[in-house]
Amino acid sequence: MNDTARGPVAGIAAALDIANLDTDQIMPKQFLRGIDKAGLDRGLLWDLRFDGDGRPRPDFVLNRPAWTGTRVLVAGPNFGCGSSREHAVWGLQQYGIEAVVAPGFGEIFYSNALNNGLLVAAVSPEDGLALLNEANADEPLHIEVDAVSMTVRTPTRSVPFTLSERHRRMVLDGLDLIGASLAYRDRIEAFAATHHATHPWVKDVARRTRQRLGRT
C-alpha cells in the first residue's frame, strides 16, 4: 500500500488546554461497565461537556455550534495519562476525532491510540503552545493532520511532529498486528519452549498456582 492510502485529517480542530488531560476525564468510569464498544461517544469528557444535571456546558468548546464535526484535538501536554483503558481511544473516534496533536502523551494511551489508526501527533512544547493558541480563538480552526509529510498544518502555520516509522506505517496502511505477530508463531513457540526449559518455574505459572490455591 503506498503513502496516499490514507490522506491528511483534515478539518476543525478544537483546542483543549489542559495539561495532564488523564484518561478517567477523557472516558469517566461510569461508561466502562460494558463488555462490548457500543455508545462511548457519549461519554466522551463527560464532565467538561456536561455539567452535574447532564446539561451541555454551553462554554465547552465542543458544544458551541461552529466546532460541530470537530475532527481534530489540539491539546497540552501529557494527554492520556493515567488509566489503561482504551475506552478512551474508542470515545474520541466515536465522536469523529481523527488525530489529536499535543506536546506528548500518556504512554499506554499512544499505544492505544495508534493500535486503533487514531493518529497522534507529537509536537514540541513550542510547537504546541503555538497551535494553542491559534486553536483557541472565536473562530474555528481548519487544520490538516498528515501522516505522510508528518506535519500539522494550520492557515499561518505548518509544524513537523514525530511518529516512528512503524507507527506512521499502521496509521497509514491499517495494520492487523495479531495477524503479522502471527506469523512468528512457530518462532513464538520455540521460544517459549527454550524458556520453560531453562526457566521452568515461570511455565504455566497461572494455572499451577490456582490449581495449587484450590476454587474456593
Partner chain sequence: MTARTLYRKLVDSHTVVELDPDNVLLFCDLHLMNEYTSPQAFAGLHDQGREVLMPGQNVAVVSHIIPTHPGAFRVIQDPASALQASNLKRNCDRHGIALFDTNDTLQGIEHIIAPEHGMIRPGMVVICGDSHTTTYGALGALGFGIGTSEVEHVLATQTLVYRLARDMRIRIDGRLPVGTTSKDLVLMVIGRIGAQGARGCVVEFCGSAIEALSVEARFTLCNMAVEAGARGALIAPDAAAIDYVLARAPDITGEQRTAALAHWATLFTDDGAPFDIEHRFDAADVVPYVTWGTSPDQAVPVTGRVPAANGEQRTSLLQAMRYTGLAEGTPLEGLPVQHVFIGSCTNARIEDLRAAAAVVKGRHVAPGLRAMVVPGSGAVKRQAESEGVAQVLIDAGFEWRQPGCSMCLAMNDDVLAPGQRCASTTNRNFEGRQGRGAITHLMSPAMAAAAAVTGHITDVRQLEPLA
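Model, not experiment: these values are computed from the prediction. Numbering follows the first chain given and starts at 1. Compared with the form predicted alone:
In the two-part rigid description of the change between these two forms, Phe79 is assigned to the same part as Val100.
Same protein, different state: after the form predicted in complex with the partner chain, show the form predicted alone.
If you are looking for partners or other molecules, they are not here, because only the chain is given.
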C-alpha cells in the first residue's frame, strides 16, 4: 500500500490545555461496566463536560456549538497518562476524535491509540504550546494531521511530529498489531521452519503435552 492510502485527519480542533490528563479523567470508571465497547462516547471527559447534576458545562469547548464535530484534540503534555484503560481510546473514537496532538503521551495510551487507529502526534513542547494558543481561540481552528508528511498544519503554521516507522505504517495501512505482524507472515514462517528444524523439541509442545496427558 502506498503512502496515500490514508489522507490527513482534517477538521475542527479543540484545545484541552491540561497537563497530565489521565485515562481516569478521559473515561471515568463508572462507564466501564458494559461488556462491550458501546456507549463510551457518553462518558468521554465526563467531569469536564458535565457538572455534578449531569448538566453540560456551557463553557467547556466540546459543549460549544461551533465545536460540534470536533475531530482533533490539541492537548497538554503527557496526555493519557495513568492506567492502561483502553476504553479511553475507544471513547475518543466513538465521540468522533480521529487524532490527538500533544507534547507527549502516556506510554500505554500511546500504544493503545495506535493499535486502534487513533492517530497520536507527538510535537515539541514549543510547537505544542503554539498550537494550543492557536486552537484556544474564540473561533474553531481548522487543522490537518498528516501521517504521510508527518506534519500538523494550521492556517498559520506547519510543525513536524514524531512517529516510529512501524506505527506510521500501521496508521497509513489501517493495521492493528496483529495485522502489522501478519504483514511479515512469510518471514515469520521461514524463521519458524528454520528454528524447528534445529530445535525440534520445541515444536508442537502444547499438542504433545495434551497427548501425553491423554487429553485431546
